[in-house]
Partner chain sequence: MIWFKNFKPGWGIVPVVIFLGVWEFIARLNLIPGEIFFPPFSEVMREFYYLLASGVLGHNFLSSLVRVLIGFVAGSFAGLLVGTAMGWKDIVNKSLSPLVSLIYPIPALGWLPLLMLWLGIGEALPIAIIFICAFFPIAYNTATGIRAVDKNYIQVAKTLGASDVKILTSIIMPLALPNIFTGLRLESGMAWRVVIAAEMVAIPSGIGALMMKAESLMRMDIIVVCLIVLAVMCFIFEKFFASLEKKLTSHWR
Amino acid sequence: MPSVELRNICKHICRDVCLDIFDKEFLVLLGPNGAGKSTLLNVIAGLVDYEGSVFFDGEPVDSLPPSKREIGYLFQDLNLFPHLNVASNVAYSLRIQKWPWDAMEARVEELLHIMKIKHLSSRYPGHLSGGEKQRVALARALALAPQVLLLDEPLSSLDMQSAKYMRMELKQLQRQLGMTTVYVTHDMKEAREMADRIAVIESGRLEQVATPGEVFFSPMNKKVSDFIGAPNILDCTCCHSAGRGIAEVECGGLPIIVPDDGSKVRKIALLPRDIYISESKPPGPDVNRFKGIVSGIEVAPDMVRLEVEVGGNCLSVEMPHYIYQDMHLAVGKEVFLIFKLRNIKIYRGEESKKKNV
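Keeping to the form predicted together with its partner chain, what do you get for the structure of that sequence alone?
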């Protein structure tokens, strides 16, 4: 499987984009709508004209049409051919390549088996559920065993539960087949779960290319930080196991309880929306509950953002307007913060090494 290199790509919003995608890597292109993610995918596929160069394994492919680039492309809308049944959809590229009938039949059967859709082979796309369509489209994209797999928000039309299973299967399949994969999404959670590396793109420019942990716990700049939800990131100086699957970590003077898997916790992150605030001391055990002083209030159109001083740290907290209006918050007022155990994101990796491309 080849590595993919993009050099000085200019197309629509994308300006001078340079990106290296390693062999067999699962790279996620992460960014808001209109950032240029799909454009980059189309450039790799050769579906649009562009300035700059694309290399597969060091060989330029700019003059090659999509059909000669050996790519598999899963589009956001899937676009299964409505007039062909599942088996014919999957076999489409094999027919184009004029595979012998026996080999084609065997390959289609194999793909339907891998994607667990053998029972659907004679159905038409109009009679399939969203998840089934997803599998058929993926089987069709994989039929010719492409060198590079391009996925454009393929799970956006699925419900949360189906998308979760599909993510796991997709990642497993990618490992199994060892394909260099580029996956486009605007969902940070999806990116964190699947990516070997994440390339954050904003307004046609790559802002950061790094591992999910590095992007989340060491955002390169404010744009990246804002996109991932501007988390509060706390460095952990001390970590010791408290038994029963939990550990206590010391973060900027705050003793915080986190899930324990035996490895050292280097940083923790808390999204502003995941911190709960209370005017009175909350009931329950005194765990992950801290007293703080409101040091700033910003009323934004969609929510209210507070700055709270807690044990030498300044944490951002967000809340909806209706909750803010029910409370009597003011700068200098004493409040209590609650960190929910499962909302604490943990970084256990090596010291982050930022990579600017």
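Structure of the form predicted alone, please, following the form predicted together with its partner chain?
A single chain, with no partners or molecules, comes next.
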């Protein structure tokens, strides 16, 4: 499968975008709506005119039409043909290419097996669940054995549980096929779960290209930090196992319990919205519960942000207006914080891959 290089791409909001996508890599384009993510997919596929150059394995493809670029493209709205059953939807591009009937039938059978939808072959899209439609659309995108797979927010219409399951399936399939893949999303959690590397794009410009851990724990600038939720990043000075799958780390004078897999924890992160704050000491064991002093309050249109001094750290805490209004918080007031174990993100020092910005 080829590597993909974008050089000085200009189209709509995108200006002078340069990006290297490695062979067999699962790269996630992450950014807000309107940032230029889908535009870059369309450029790679050759669906739009653009300035700049696109290379596959070092060879320019700018003069090639979409049909010659060997691209599989799964659009956000799927575009299944309602009058065709599952097998016919999957076979559509093969028929256009005038494959022999026996070869086409064998390829469709193979894809239905890979996507675990063989039992749905005679059904029509109107009688499929959201997850089943995703599988059919993906099988159709893979029909011509593309060299590069492009996925434009393909899971946005699924419920949370179905989307989580499909993310695992997609990643497993990508590894199985060894296919160079570019996946668009605006969801940082989705990006962290799936990506080999993340390319953060804002207003048509690449702000950072790095591994998920590097993006989350070492955001390159304020734009990246704000987009991923401006996490509280704490350096861990020591770490020791406490048994039963947990470890205790020391972060700025705070002993914090985290999940343990036997490797050293270098940093932890907590999103401001994931820290629970109380005016009185909460009941229960003193695990990941700390006393602090409010040092700042910012009332924004969509939430209230507090700065709390705890140990040797200044932590940001966010809460909805309705909760803030029920509390009697002020600068200098003593408060109690709880860090829930499931909300603590851990950085163990990922092996850096090649990066470009």
